[in-house]
Structures are given as structure tokens and as C-alpha cells.
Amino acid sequence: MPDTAENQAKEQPRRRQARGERRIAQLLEAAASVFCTTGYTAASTNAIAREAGVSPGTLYQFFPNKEAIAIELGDRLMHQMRDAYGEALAPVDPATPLEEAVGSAVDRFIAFNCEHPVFFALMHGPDVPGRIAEEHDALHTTLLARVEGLLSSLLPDTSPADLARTSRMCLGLYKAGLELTLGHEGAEREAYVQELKNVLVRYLEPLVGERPGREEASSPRTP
């Protein structure tokens, strides 16, 4: 009997912790919806609590203010984003066709941002909390290094200065295309994704030159 009572006593904190984690996830999901709809500046804790279907008092048990919610949400999203771009921007076999290398990376990033539209809303908003801005700057630096790593496998003879410049251009083109892509849905969104791939491929094509797989892909089809 004492063992049973002791086990029950240990189980109660675990259950409370699990309920707390579920509530936090519920509040963060609601915050993501509100931030996407109104933007960070116009959002309020009352609106987030209302979206989550809880009282403001319940929200304040877990987060002291809107900024704390945004920071927690941003931290989780950036952790997921690092996992996503770690896979998307790994160096590729030099024989990989340019269209395949670009298409694979773009698809992974677009998929992440379409699944988490609040990421763009938080990271590119005009009045995001300072900590999020700092984390975003660090993410941008790491992302740029990953892009350079990917491009170095496609442009092995390029100087470091030229590689850095090309990487910044690719990242800038991607961000511009991402904003346009997220502004559309369905077939039109898919069309913008393809346009983004086309822009990147056509920018990189003269730099990459003839590569294995390129000749067949670029040759005109016979009727």
C-alpha cells in the first residue's frame, strides 16, 4: 500500500506538468493565429486568450505578457527552422543538376513557412521584441553560412568574396519570393513557387556553367 500511495504522489506532478504543456501549446497556437491576423503590435493578451477559449487569468498563469508569448513562440519556431534548413541546405553531390538542388531547398523552406505563417509575421514585423530580432539576426547569419555551404558544392572554384555575394543575393531573392508566395493560395501560390525557382536557377546558371545533368535537362525536346 505505501508503494501505491508513493507512486500516486509522483504521478500527480507529472499529470499537472502534462496539462500545463498542453495549455501552453494551446495558447501558443492561439497566439500564432492572432499574430498572423492582426500583426504583433495590434495583438493583445485578451485577444489571444479569447482565441484559445480561456480566461485572461488562465493565460497569465503561464505568460506574464504578450512579449513573453511571442518570445516562446519564436524560440520554438526558430528551433524547428534550424532543423528544416539543416536538411534543406546540406552540401550536395557536385553532379546534382542545378534545378534539382535549387528546387529541393526552395520546396523545404516554402513548406515550412506555409505550415507556420506566423514565422514570417514575427520575424519580419516592424515591432517584434528585441530578443526575437536578435535571434532572427543570428538565424540569418547561420542561414547565410548554410547557403554558402550549399553553393560551394555547386561553385567549387568561386572565390570566398564572390561566394558570399552570390549567397546574399540568393537569400535576398528567396525572401522576396517568399513574401509574394505567402500572399497567395492554391494554384497561384504554386505558380509563384515555380517562378521563384526559375529566378534562382536563371541567376545561378551562368555562374555554374555546364555541369553533369545540365546538358540533358537544357536540351530542347524533339517533337
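Numbering follows the first chain given and starts at 1. We call the rigid core the largest set of C-alpha positions that still match within 1.5 Å between the two forms. A quick note: this is a predicted structure, and the numbers were derived from the prediction, not measured. What changes on going to the form predicted together with the DNA:
- Core-superposed comparison between these two forms: CA of Val102 displaced by less than 2 Å.
- Comparing the forms between these two forms on their rigid core, the Cα displacement of Gly186 stays under 2 Å.
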Second form
4 protein chains.
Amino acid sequence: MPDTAENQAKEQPRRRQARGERRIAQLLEAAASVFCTTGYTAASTNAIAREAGVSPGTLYQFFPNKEAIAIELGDRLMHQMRDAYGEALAPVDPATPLEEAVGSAVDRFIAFNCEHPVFFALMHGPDVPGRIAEEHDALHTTLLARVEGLLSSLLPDTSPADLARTSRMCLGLYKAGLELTLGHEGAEREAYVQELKNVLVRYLEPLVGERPGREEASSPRTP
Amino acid sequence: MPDTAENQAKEQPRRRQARGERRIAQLLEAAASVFCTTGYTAASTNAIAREAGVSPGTLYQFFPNKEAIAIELGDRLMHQMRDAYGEALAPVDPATPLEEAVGSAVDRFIAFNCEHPVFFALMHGPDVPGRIAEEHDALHTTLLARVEGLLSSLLPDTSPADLARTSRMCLGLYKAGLELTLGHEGAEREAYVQELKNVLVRYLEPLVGERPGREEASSPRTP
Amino acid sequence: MPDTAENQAKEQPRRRQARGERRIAQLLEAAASVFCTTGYTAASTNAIAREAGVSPGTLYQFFPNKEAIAIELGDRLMHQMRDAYGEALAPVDPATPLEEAVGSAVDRFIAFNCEHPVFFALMHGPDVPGRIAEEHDALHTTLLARVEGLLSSLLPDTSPADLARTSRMCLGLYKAGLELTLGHEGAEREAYVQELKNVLVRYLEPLVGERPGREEASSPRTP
Amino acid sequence: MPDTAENQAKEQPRRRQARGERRIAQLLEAAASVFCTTGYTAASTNAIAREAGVSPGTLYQFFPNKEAIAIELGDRLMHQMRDAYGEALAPVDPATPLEEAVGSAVDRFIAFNCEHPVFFALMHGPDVPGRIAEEHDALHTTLLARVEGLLSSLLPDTSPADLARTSRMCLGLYKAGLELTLGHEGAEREAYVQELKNVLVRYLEPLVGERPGREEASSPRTP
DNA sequence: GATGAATGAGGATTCATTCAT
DNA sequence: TATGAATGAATCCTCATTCAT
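Since we've got the form predicted on its own here, give me the form predicted together with the DNA too.
So here's everything in the complex, that chain up top.
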């Protein structure tokens, strides 16, 4: 059967990588753990390797440097987010009530972050706070793009400049709310989630144009 | 002559304190500069000493460690803020329109941060993001108390728990807006300031109880 | 059929050797390239393997260590030199005019080095400069032997000790001139070649005994 | 007495440096030793610190990196050379017989190198052999300038380009001879020194124009 | 007080080499 | 054979902190 041969031929190059892939997963897991406990800046590659149970050299066989680990981790998290939560932060039917759209997005986003606390650690990134380095921060860029996509479906009449600004603002609010949420547990955590929703809904409400069944949003905003 | 002795005894420490105060101011200024450029974690005490034009040993004669520098810097900034802006974040006459109260607080807060960019660097602090270490972060605690004071004057009917939560949320929103504001310049910066005000006003509006000339805030909030 | 068995037995190793030879050539070529760019000490076996397009493990299947690569490379270069330039540094008819002998040897030697820049890199070798490790440096030893051979044909009356010394000296002068030559281009390079010839001829001239048809040092040279 | 006060005032800043100066000397000595045994490239800063009996951090308090150590060492050696041997490689009275000028320069140069074997190690420098990096190699540059100065006094009629080329060539020959000399001892070493002189004298002899009281190349030399 | 030398563990990263597949 | 993963000591260099002067 040619199947066998082909499979072997196909799997051969991957079998080698199988160990490698496992190691990469291991290393990323370890990195996630270390980033969470010490933060990105203070995390050391040696600590990550130790946590993964491998030698420092092994780490560098798969990642050229610390930043690359963070980037790869961010990438995987974005993909996992898409895989697991599908439409979180995805554009929605413009007719969706704002509360619903925001509530759903926040819930999914929060849920994901609770499962993957690194996400939050990574969002603060390797950069000097205050000098926002969006260019180098793929995670931030991707998130921002998603938020823009979502908002552009909700606020179709907004100018690109305003949309960009509003998106950044929403992402910032998201992060702020997330930080508070992660800092609490149980009922209090739930309460913060609700507050975050309130913040976003109330912020965006006046921006959604006149839509059928809507008569708020009467205040003309001049930024 | 007891006078001489007393005077010496009194003046010596004063002179020393005077010199010491100058040194401390020098060091804190240098620290502010270094924190701004490299961030707290990456800032090195040696760099601070160098920037201050003194030896590392001298630095440690006034501060027991790096964290103490940040703490003292934060303290002084809080005092400067009070001195310079007086009522920023101070309680207001409950009759003040919300837009005015928020607008004024935000403007002052932003202005202060633009003049003292360290403030922002310190707010991110030495701590692991995500694990909010409020106890160790005097700056955060103080700010929070101020915000609570301000909000309690605006929302007199709110329960302490809700007040605390809302305050934290507002402070978080503040920080998020500040980060965006500092990240832009000119007209765009102004636009972000306005957005931040919008966010806060719209968030708080429904929370201010029925006040003369106000009939929003009818939605009963149950967090 | 014994034929088959024998053929297999014979051909297998041949095929393997053939493949092996190709690999070795590949690796040596890569090593030459890396040695030239980074020097021997700084060259890494991993870099050589990468340059050769093979894995590090493969490299170590053919060479026990880094030094062995350099040695083999040196050997091959010596053979190539012999193959390509035949009589460069080979003994000559004692009646050959000194200028001719030296000029020819230098020209060939320089030409070879320009075509094979590794040669020069290898001549500096893995050893600490100043502590000449002739034993370990096959290249040096071989070159020296050749030079001695050439000189012994030119200076037949010289004692072995003097011959050895003069040979080493000539080889040293060769290397020094080569370094300068390789460090320049075009007309300047040519000028250095001429200078090197001058140096050697003038150095050796008084050593060649009175020979028929020679009335030495009469030719005025203008470098 | 103001003397005392002044002296104190003057010595105070130096007293601090006294330890430092001692350390620097210690470190340079250690570096010299390590460079000699392992060569510049293979020498490690940790090894130098260990040899000096201090911690790696101490080394970096005085030198920013390995290259700086080599540079400072080279500088000091040049100065020591000038101090100790005064006119070695210094311009001479044009009437000086060539043999004398060259002989003296070589003798002093060799003597200095025997006392300071690092000198030789440094002359090979941090660079890839074959790509002569004269710019970064202060030692080489300085030496070259000296040789040019000496030669310009001996060959006053030579064009600058020729002078530069001849100087480089002489320096190269020097180095080559030095390597051989250092590689031998006793009588053999002396023999190499003589050979080096022969090389240089014979190379330069035809270049010195007709000078009063000279009927060149008539002296039979026996190496 | 002030200085600057001293520390030494720890940072990221590399590399010759070995080993399992 | 060939691969690429694995190693771990070694590389240069930094830093918070202490100590002798």
C-alpha cells in the first residue's frame, strides 16, 4: 500500500519535529507560568528553561531570544482565543443590541483571560510603560484590529480616525477592567465584570447612530 | 555658654538635613528621569546615582533600596499634586454638574501627569501586573482614597462597597485614558482627553441620584 | 551468485564513500567560507554545518572536532596547490636566476592565496600567536618543507641549520607580504607583490654562492 | 600651613584612585598574562579577573569591555616603550649608517618584546586575520607612524606613497621576524635577530639614495 | 556624609559536542 | 547515515548592595 510509504515519508520530517513541538509547547507553558509570576521584564530565560525542565541551550534551539517567546506565546493565545471563543471580538450583526454585543464580547474576553492569565501579563509587554510601543507588540496590534472590526460593525457611520480612537479607548478600558476583574474573585469579580460592561455600553451608546428601536444617542459628540 | 552649644546642636542637624534634603531632591529628580526613560524595573540604582552626579554609596545613605526611592518619589508627587492643583480629585460641592466635576478632575490630573511623567511610570509600579499589590503601592492607595473622596461627594447615596468598586473602576479608567493621552500629541491628545471625560461622565451619570435638574440615572443598578 | 554479494560488498562502501566524499567536500567548502569571514577561532561548527546545509550531527560523522576540519582543509589546499600550480615552491634548477625563482614562486603563491583565501586564514591557525605550534599545524609544516626544498636547490652550500633558519625566515616574510598584499587591491596590491619579491631576492642574494653566470646585486631596482 | 591643606586637597581625589590605579595595573598585568597564554580572541574577561584575583564586576568597573583592556594595555606598552627605549623606532640622523640604524631599532624592539611578550599578542589583535583592521588597532597605527618617521629620516627622497608602503612592509617584516625570534631561545634566537636585521638592511639598502661616504652593498654579510 | 571600589550571583546567549531516533 | 534535539559549561556583562577609606 502506497499509503504506508507516503505516510512514513510525510511523517518522517514531522516525527523529528514532534519532540521539538512538544518541547516548544512545554517551553511556552513554562514561559506563561513564569511571565505570570514575575512579569515579562523580570522573567529570565534561564528561569523559563528551568521551569520547563530543560537546559538553557535547548530553549535557544527553538527561540532566538526572550521576546520571540513572548511573541509566539501571544500568537498562540490569539489563535486559541479564536478557536475557543470563535466570535469574541468578532464583528456582529449591526442590529444586535449594544448591551448584548458588548456583554458577550466582555464575557468571552474575560473568560479567556481567566483561563489564560498570561494573556494579561503579555498585554503589558516588554516596553517602557508610557511609551506605548504598538508596533512591536503584535498582540496589541491584533487585539486592536479585532476591536476595530467589532466596532466598525456597530458604528458604521464613524470616521476612520474616530473609529481608531474609539477602538483604542475601548481596548484600554477593557484592559483596565480586566486588571480589576483578575484582581478579585467570586461575587466581587462578577461585579467588576458588570461594571466594565456598564462602562463600555454607556460609552458607546451615544455613538451608535439612530437605529431602529433606538432613540438615545442624541448628544452630538465633538472630540 | 549654653547658647553656643544648643545652637550647634540644633544647627548641625539642620545643616545636615538641609544638605541631605538637597541630596534627596537631587536623587529623586534623577530617579524620576531614569524611571521615565527605562521604566522602574529596568532602572538601575547605579544609573540613578550617576544621573544625580553622586556615588552609589551616597544613594544608599538616603534610601535603603530601590523600592524606597519609588515610594518616596510617589509620596512627594502626591504632595506636589495637592500643592499645585489643590482640589484636583478633591471632594466637590454635590451640586456641581457631573461634567464639570469630572472635566475639571481629568484636566488637572492629565496636566499634572504631563508635567510629571514619572507619575505614570510609577503607577505601573514595581509589581507584577495582574497581581495588584495595593498594600505596597502607596501611590495607588493614596490616589484611590482621593478618588473615593471625590466620588463620595458626588454619589452620596452609594453603599461603601459600591463606592469602593466604582472608585477603583474610575481610577482604572483614568489610568487607561492617561496612557492613551500620553501616547499622543497635539490635537489627538486633546481628543483622547475628551474621550476619557466622555467615558467617565457617561459611566457615572446614571449613578448620581436624583438631583435637582437631573432625571437620568433611573436604571437601578444591581452589580 | 558470488558476484552479486561481492559487488554489493564492494559497491556499498564505494557508494557510501562517494556520498561521504561529497559531504566532506561540502563541509570543507562551508568551513572555508566561514573561516574566511569569521576567522578560525570565532568560527563555530554549527555555523559550518548550517553553511553546508547539513545538521551538526552530520558534521561530526566526518570530523571528530573543529581542529580536524581545519587540518583536512589545509591538507587539501596543499594538494590543490600542488595540482594547480605544480612547481610553485618546488625545487628548481640551481642555475635559475634568483629573481626568476623567487618571482615565480611568489607569483604562484600569491595567486593561489587570492583564489583560496582560506589558506591565509588557516596559516594563522588555531594556535596562540607567538607560541608557534608547528607540530599541530600540518599546513605550516608542509609549507616549510616545501620552502626548504626550494631553498636547498638554490643554496646548495648552506648548512642544514642555516637552511632551516633561512627557510623559516622566508616563510615568515612570505606570510607578512601576503597579509599586506591581501589587504590591498589593484595597483597597490601589485606594488606590494613587487616589494615582497624585492625583500626576498635581496635577502637571499648574498646567500647564493658565486654561481656561473652571476654577477650579483648589479641590477638597480625601483619598487 | 596651607601646604598641608593643599596637599590634602590635591591628594584626596587621587587617594581614592590609588586603589583603583593599583587595581587597573593588576588587571592589565593579568590581562597581559592571559593574552599571552590564550591569545586575545580566546581570552575571557572572567579569566582575566580570576587571574587578577578580583571579581568580574570589578573588572568592569574599570574597563567597559574586553577591547578596552587591550587598547589600554597597548597604550601603556607604547608609552613604556618610549620611556624605556627612548629612541627605538625614532627618527635618526640621516647620516647614520643603515646597518646601525636598523640594528639598533631591531635590537631595542626585540628587547622590548622579550620583556613584554603581550606586545606581540596584541599586535595580532582582535580582528579577523586577512582583513587588516588598521583603523581600530591603535597599537598598529602608532607603530606604523613610528616606523614611517624612522624611515622618512633614512629615505628622505622617497615619495609619500612609497614611504607608506615601505613602512608597512618593514613593520610586517619586523613582526614576522619577531614571531620567529620569540619562538626560539638562546643562540638560535640571536641568529634570528641577525637574520631579521639582514632582511631589513638588504631590503632598504637600495632605497637609500647615494649618500656621502657610502659605497653600498659591498660588505659581505655572513648570517 | 561621601566616595568609589568591590562583590558575586545572575542576566541573555553561544557552542562544541553527544545522543536518540 | 542523517537528523535535529539536547546539553551545560562558558561567554560577556549588569546590578543591587556593601564596605573601607
